[in-house]
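Just one chain is shown here, as structure tokens, and it is the form predicted on its own.
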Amino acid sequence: MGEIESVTETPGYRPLYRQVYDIVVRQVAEGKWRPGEALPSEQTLAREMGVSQGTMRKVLDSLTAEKLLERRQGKGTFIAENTQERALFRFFRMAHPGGQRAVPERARESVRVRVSRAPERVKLDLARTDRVVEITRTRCIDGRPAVHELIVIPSALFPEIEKRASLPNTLYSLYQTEYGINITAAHEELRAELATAADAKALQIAAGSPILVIDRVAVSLREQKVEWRTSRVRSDDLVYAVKLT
């Protein structure tokens, strides 16, 4: 099968590359290539796709930026892992004052099933007979409560999770792992808010402080809503750091 060159974009007609792009996509989203392992070389995907090698690198560049994928210097292609490292980095942009990046620790948490909320249900387009897993945990940094954590996930896609022992400190690394849901991008709506006695209770202050509170929604490669979580961080001495480039 050879590639159709001369591709142009219609309502109704996706261009080559980004079917191609779809293909992997799908591939990786269905566990044909666990993470962390290589991919076939840039050629032989070309040639098993009926594309050329241009495209298909495109397709591959694309995916190494939006970092589904990695590339190691002369070693190829890897599915990129949601190691505990790379998932702070990625999606915990809270900081010290001057950008001095804040790592937390794992401190409580307590896990339920419960039925699902008409919020959650909105958020995480849950039907009403939906179960969900109930995370509630407090965070630390530098040894001193700094994040208190409402998580809320389906129930159907984490098949007794509440029944492990304990959970990592991030949770990306387990959802990909475990149950093959990679999270590759978060919606994020950042808003102050005065500490209320619970909070003042979770993170050990003055009830009226300021606080920052982070709603954000996960995204899995397969464009599926997988988790609500809201974050009630302490602002004394912490910043919500992000680099525009």
Second form
2 protein chains.
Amino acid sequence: MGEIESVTETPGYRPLYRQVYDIVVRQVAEGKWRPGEALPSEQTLAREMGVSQGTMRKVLDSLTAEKLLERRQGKGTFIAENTQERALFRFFRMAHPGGQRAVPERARESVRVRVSRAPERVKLDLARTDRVVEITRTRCIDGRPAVHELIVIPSALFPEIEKRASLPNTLYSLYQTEYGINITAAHEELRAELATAADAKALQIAAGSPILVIDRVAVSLREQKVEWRTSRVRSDDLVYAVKLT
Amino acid sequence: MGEIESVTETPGYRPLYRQVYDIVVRQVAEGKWRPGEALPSEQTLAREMGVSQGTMRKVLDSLTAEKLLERRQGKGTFIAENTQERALFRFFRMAHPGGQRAVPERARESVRVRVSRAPERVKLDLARTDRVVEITRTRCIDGRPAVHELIVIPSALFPEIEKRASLPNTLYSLYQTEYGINITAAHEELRAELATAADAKALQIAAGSPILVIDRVAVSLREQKVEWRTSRVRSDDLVYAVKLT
DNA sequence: GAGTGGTCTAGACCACGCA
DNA sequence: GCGTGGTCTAGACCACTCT
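Could you give the coordinates for the form predicted together with another copy of the chain, as opposed to the form predicted on its own above?
Following is the full complex, with the preceding chain placed first.
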């Protein structure tokens, strides 16, 4: 078992399963297996890595808990797919009051590449000369405009994304399948604001109505800040639903 | 190992660790050990329950993941305490924009017992004749009023709570230590509203300002809906921060 | 029946906290 | 030095899926 150095603050002791974990994460991040593809069996992987099945299991179980893998008894271990369904509901928290999840449909969008601005460089850890892709789009719920958002991503990570004919409703499955970027977490900050004239037009509500503004930074498997998204959402019959544990 | 019946939809097969898990949860819920108290060691518990140490470990680890227990290497396994710090930041999500957690201080409160109303009975699964305790309070952040909330709890679960001289800032540690009720999860729904005259007065902001309204139902270890709380929060320099995974 | 993940065991040794 | 949780192993058997 090769030693693996790290920059964390725990220099002294590094359990075996932690080292194996890092190896597997790196292999997944490098795209050794495609989304939906099966990994070798527990036993095989354990043999390859030179550890016991129990240790390998611990690794695969924790990766499953982080939703990077999926295990199905009797079938195998698979790279988790950000399917439409899953990608949509994992990070899209809007719902109808009382609980039923709201399903957004794609409406209008525009994409352009431009130089980065200071706040974006801070949010996404970019250098002065980095370029970004700016996506603005509106999404509907139940046929009515509901979400108006501005999405900023580093151009370097998504080459020529602006040349695509159209973007899917769930960007994160596109990030995964076309650019090899797995979104594993998102930090969101919510505040209440009054609808501006632009909001009013995009969301077909009265200017001055209260709206929810959601500021999100999405983080990849490699712990890189990959996307900054600001969503402005109608709050008349929609709520942001979250379960705290 | 005694068989334990359940009402879930998995009637056929019931792993050992699941049965042990349920036993330990019941014992914790019944207050067999006090908050902060140490449980017997893994080995001892395993012997008592008639299972291997590995199986016992699986049980204790999953209870730790659910924040019901805490394990400290070299010291032991303890009933998790809803200390001020922890209880505060586990469910109180308000922060300053950019990330730093905001610390609320208790300001004004009033408590009274009254008959339950229809919406409360729906939210908390109460019967027609059940009485509730209503707590209204205002909390400050950085010395300024920031949160104005209405809390409704079933009177039956919190006998004579209304006779206490004052309530702590973190109600959930009170629920745990004085009434044996562990809050383990909370469902929150957020929306944006305009400050009413009452909001304006309580929060010292202008009427018509946008505010965040947080509707929470807190759930106990026994999966009982224990508290319904509506918080109205200033949104001028505070945000609701959450990490989605 | 063969292959996979899921459970369970028994035992060894390591890291940590404390007296 | 002892007791605790944390890691690691080797092997058995069970439940599920597919052929």
